[in-house]
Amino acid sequence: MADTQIRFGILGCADIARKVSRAITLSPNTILYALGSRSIEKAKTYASVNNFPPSTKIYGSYEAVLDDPNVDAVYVPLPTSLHVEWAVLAAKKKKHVLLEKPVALNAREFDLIIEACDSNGVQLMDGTMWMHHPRTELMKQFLNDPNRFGQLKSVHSSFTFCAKPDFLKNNIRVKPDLDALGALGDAGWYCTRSILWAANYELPKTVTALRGPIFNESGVILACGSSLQWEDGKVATFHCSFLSNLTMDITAIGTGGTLHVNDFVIPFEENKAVFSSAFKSGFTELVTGWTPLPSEHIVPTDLPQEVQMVREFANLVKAIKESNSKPDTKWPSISRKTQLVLDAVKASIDKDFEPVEIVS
């Protein structure tokens, strides 16, 4: 299995996917195989500005690439709206399928997803590229330590970046027909795939969306954020937008313990990653200051997270083609329950932040 290489089609020109397809092209154990577009002229022009492999076949369709049967895994970065219908249809070509996230509009629609890659015998997974960071399973430890986290008793998350006054009229995040969930459904992600990671992935039992979120001219959310309830007392928040700094945090706060992260979805640097950690914490004898200090993690890395994410899911796949391997169902079920709590938070929203309850 070592030398086999996971051949990739990406379908779009999506923006996303340049950074995507570097990552399968330094991946060792995947190839960068065919790009199809609606447009061949546009494809060739993206593959040669983002020096894709002279030997990547350019195809001036979707289903060229899903028809070329050397293609083993598809990455689909295409607008959520077209999530559906190009997963399905990839799944029932007996293509692998890495999704960008949000993976679809709400739940119902991804079930439609997740049951075509069930029965097709596929690899699902999405494109949250932070959670195959070293850096991680590292912080994660420290989370499942009774010793020094404890009891998990709150989570806070924030992504939120300044979006460029093109971006707000022209990309395709704001727009109903393409995004229809718009900063929650994109920075959103993010900040609730953090609180369920943290929660190790327990559902709350009921989301209850902030109020002043804000909307484009369009109805899309360009800034919202909730909190989350659980059963046992657990309780977290957090705040998406695309009006504010750039800001990715994440604090998670235990009976014992605190976990500090201020770059969870993009380190600030390439090839290493940083978080803190605090355990007993206490005043010193004049409260002058703390004491234990919080303790700083530096987590190197020799290949960028986007990197680790395809590695892994090739790695997936190459279980399933040579060992017949059943598809892996952690990611999918992390992914459904993610969008979960979006479609909770936007009920919540269009029910005047009423708390609305998950039933999985």
Contents of the next structure:
Number of protein chains: 2
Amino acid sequence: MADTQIRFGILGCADIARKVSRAITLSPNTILYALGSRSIEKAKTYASVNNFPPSTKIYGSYEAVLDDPNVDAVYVPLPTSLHVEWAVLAAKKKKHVLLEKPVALNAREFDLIIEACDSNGVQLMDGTMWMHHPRTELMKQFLNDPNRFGQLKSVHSSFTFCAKPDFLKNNIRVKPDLDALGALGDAGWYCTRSILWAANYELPKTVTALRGPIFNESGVILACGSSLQWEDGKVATFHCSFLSNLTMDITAIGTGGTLHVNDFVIPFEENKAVFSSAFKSGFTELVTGWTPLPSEHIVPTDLPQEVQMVREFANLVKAIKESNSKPDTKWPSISRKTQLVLDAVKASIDKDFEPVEIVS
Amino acid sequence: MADTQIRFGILGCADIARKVSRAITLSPNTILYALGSRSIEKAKTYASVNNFPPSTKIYGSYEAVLDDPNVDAVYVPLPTSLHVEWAVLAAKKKKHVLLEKPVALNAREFDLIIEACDSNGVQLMDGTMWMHHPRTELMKQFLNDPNRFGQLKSVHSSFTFCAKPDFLKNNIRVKPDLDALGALGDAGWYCTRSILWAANYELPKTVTALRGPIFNESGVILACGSSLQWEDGKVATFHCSFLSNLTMDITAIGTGGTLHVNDFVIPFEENKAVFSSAFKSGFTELVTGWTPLPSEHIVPTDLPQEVQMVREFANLVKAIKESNSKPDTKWPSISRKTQLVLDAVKASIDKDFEPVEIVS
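For comparison with the form predicted on its own, produce the structure of the form predicted together with another copy of the chain.
Expanding to the full complex; the earlier chain stays at the top.
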């Protein structure tokens, strides 16, 4: 089986890479092969503390990882402002790219990454883990069922967490030169993705940011929200924040059914996940209760969602390597749409909450 | 105990009066005493079909109910456009008034009702049943706990139901001359109330309707939403609709905690109700699960929420009758604030989604 395993290099010692490196180790079709950091000492310590395989190559630069001919794919968890530089270089070095979200500072920048991956024939996928949880597929089956859910009419999504004082002072996600979109690019990425997911990736016609965003002293968004409007009358709202208790909701309402999930980004528990569905909900006689009642669905998972993500990415890479397949275009297209909506929310905030048309 | 029972008259044979008449029968401190309709035949049939006590006086007009000296209080489920006329007349006849929502076509109209009740020393309360469920009090204790929920940062509320074609054609709630606020006055009333409830009835500074409301051919709202902004940075959104599957959500997010309830208007089951609370929610090491997990709370009910409402109203009436108490001002004040916000949402829709300041 050794010849079918995809060898991963990781660029940088980001906190999130601890979880993804474990996923690369756990995924049956990948090998955690290399780690590069600007400080080789830091990389050594990081690899050791996080139980990297002893065979992992440790490099004192990101370039060295990209120059290693044995590396098939790289995971890029660098600050967003560095994505274009390193994702484009990785593509040029024929490395497949698993890129953390937000994928870029804006869609124009992301297009440079897509272009580099396209012209070098490498796979591009973003690191939105929940997309790969088996629950996500089951929820989608419900949303796409005309006899149960019917036609989608509205979605509301929230992703908030209460950042600690140190995060609010020092984390890259509140620094204008590193992650300029702040909570919108981070938590808002998930909300936006969940809305597009529910809408089968149909882009909204217009996006109107909600009044009342909260900024830090450098002007980075700490909390904001938006409404989205589609041509067919569908609407959506989301709220994202670094300033409130951990909350991860999707409520999708159709003509016939309703979906609720309260831990969509990271399930409450690793080995199973739950969602609730209701359809043709009505009342008992005298309107003193509901009939039928909503149902709860429990989805067991053999592998955590981040492992499923790594496995799926590596399967695409393997098909390219072994069967000369073309890179899959679905994942970059979904990333780009998510980024387009984030850009529009930011533009609407900058334009005093005027609606912004989405032009794909 | 007979001398402490409050004698109720009902004005009209509305569908909702079936449930409230049962509540009056079930409440230990009230008697279902009289029913008036413009058609005495209709009233007789209605009383019989709905198991009114055989002793119930049946009148062929609303006036006759108000003129019966034995009637202490009236329940007014008439179309909204008739509320001022009949609630004011009831107050002048010294009848206490339990008034269906929305309480009026606008706050200016509702002020006429408040004034009439004030000057005649009668109690006024609206018919928002869920306010009286014991679950509501327990959820409030959680929201008001600085050590668990912390400071409120955002609320989202949805109330949607999928109206049948006959409703969309004939129901009073889609008729511009009867319930001009449509889904906003009906489902949106509950959303607005739930947001004000979570905010301890602090009025928002501004209200901005969301783009994309849906109207029927007479211009009555069938679906709409709004965002609300407070001086302290709190925000809220709601979505209400006659065109989507039954959904009744409140999600309130504080600095420390999160509250979820998915059946706030009418609990799934009559004899118990559930809500979920979480506080200081965080992640396990490696961010692969939550710790602590949210908790589910089950609240048993000895009496359905509409009976609790009738009982509480009758207790206030009794205190006025027997102890010369002043009418309670809390309930009319809450009704008025709810109406003020609805008026602002409507004004924002009419002003092309500009923010509207709330002036109390």
